[in-house]
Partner chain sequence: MATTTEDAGPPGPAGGDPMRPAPFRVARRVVETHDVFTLWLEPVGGPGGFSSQPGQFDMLYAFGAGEVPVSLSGPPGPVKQVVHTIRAVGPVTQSLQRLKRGDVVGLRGPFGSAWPVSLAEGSDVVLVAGGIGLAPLRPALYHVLSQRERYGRIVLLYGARTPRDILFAREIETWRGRFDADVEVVVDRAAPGWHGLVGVVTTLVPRAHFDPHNAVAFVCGPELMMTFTVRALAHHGVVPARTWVSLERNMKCAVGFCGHCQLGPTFICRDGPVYRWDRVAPLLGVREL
Amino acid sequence: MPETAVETGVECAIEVADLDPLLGALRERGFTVMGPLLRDGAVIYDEVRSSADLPAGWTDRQEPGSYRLQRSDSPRLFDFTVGPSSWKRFLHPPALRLWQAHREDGGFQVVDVEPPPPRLAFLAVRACEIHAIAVQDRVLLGGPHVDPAYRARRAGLFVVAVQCTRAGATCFCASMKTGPRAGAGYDLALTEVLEAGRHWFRVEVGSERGAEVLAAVPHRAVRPGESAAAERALAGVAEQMGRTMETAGLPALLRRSPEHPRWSEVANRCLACGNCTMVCPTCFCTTVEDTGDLAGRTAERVRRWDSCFSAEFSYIHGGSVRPSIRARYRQWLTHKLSTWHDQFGESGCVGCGRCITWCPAGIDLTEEVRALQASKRRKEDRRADA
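Please write out the structure of this chain alone, matching the form predicted together with the partner chain.
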């Protein structure tokens, strides 16, 4: 099969059988490849060694507070949407030893203990997730201080995107303008096509590194009609999304609404479990735990994901600043959709819908936003009537 010149911006095609050579090419270049796997009844992200690890023939059904895997009759490899894992677990790990301190000469010395992180390649990154990584970049790399742990993992990251060919009931990336189509932020982007009995991938090349890797994998030029077939696979995904959010004027509305009665209403349903913050691909909050051994010789500091839903999160001498769940839910939602704009110049929500699916009480932030917007509209209507 004739190979084609591979460069940024070019479209090529690979067969399903060529996924393993792609994984091999990444491994040869020193990458550890993370991708989707079936585990504990969900599609999660962990190390992928071969295409046989991918969840072929599985799809998912998501609703507020509900996630179910289902067998599909199709051999598709990426026929699901996002699960409880997000890529932040590799770039901004849930627990990380920052350093260890050893007593010596009447003082102590602080030393690194974590081995240098592996070079990471992510397989099957969705458009919303590419945006989520960019959001965390601005938090952890974009300010006056840089998080060295994040920088070490993020530098050199190789991204193989997968274009979404279906959307879930809790998806709303189209509203947040982060998807469904990945337009940038990847090295390679795959579109899975299964049509007329043929199963193959369109490959969009997003970087020189992507071109270099693809050149090492059996590939070919797209044939007449194949681009159209790939576009057909992507058609209608935005319309399939089960959720929407009106974002116009939202930051200002939330700024004006700290005493809205809806916060008390949602607080009656919210368990303050923090699930939404754990599955959220942009939530970045952490705490540190300082521990020492019994002999008092060695101490260490571990950084862990933290959640603004716990009472300890805002504890200062004298008590918690946000003792009520009402205040904690308000903090989370207002931060995501309003104050994030003040802090980082964009929304903290990418519309992946994980917080809706994984909320044990099925709280749906798009519904909460709509409730806040509706009462604003009612007020405006009254004013118009008067």
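Alt. form predicted on its own, vs. the form predicted together with the partner chain above:
Below you will find a single chain and nothing else.
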């Protein structure tokens, strides 16, 4: 039985063996638990039924255009950074049937063919991803036109965060002030500690729901010295990050740079494949497809993820508004880091680095930003010398 009562804001400890009771407590409360799994050479998110499903002893190495899983000497369960899959696909699905209609007796009947979404619990949500979910909340719930499909999936979401104990070569969440440590937005937060032959988790309780779930799991009060051990596990993660981005003045700089030659330079490398928008945890653009059968008896409308890198995305009568790759890359980067502030009051980038890792051309948006900033400084220096 638990040794201590649980309250919001307290720190407790659980052993590695107690992860299965935690998963069981969530399932007993009607949650489908989604978490990290190894599949197709990557860490992805899907249903987790036991701690044996977690990628124990695996880590990853990421560079621009490169992702590799590697075996580790450590038995850590969460010794990896973010992979190609984001939590977005569970809340804002890649494909969603909006309605289906059947012809009947000279008329037609519209039917709801999507089953009610499950109650979701996310396991191992990183700080940058918590911020990404908050960004999607503002976009899809915060305006006058709420997305009902997103609202239904987001309602009641239970978040078990994992504090980052290592950073990757394409991470830059510290620059975006979205990590590496989660300070809010979770029900429970785990810090994995492997020290002096012991493998355990510090648990931070972030909500009353989190306290209620943890009370059903074997746990104990944090002992003297254990909190310091957890802090040592988190120390220096920001300094490990392989990328930085200077954000001061960046929205204004991008708005003033629509004709900068750098856009043409990056367009020569860009394939306009849309990988960056597909792996991005905050991109939300969609298109709608209407289809019917040959007999004319059934029709349906499906919403699918789309990308501003597609020429068809900005097509209106007469052609595409952004026909060139140069224009489409400029649109994406400028919206993400500049005009997103105007629309939603914050940046559309959380510094997860996925767009860098999963770009087949190895294009690095932090490098593109630095090039624009360096050009601005050179102009200022020339004016100062004149």
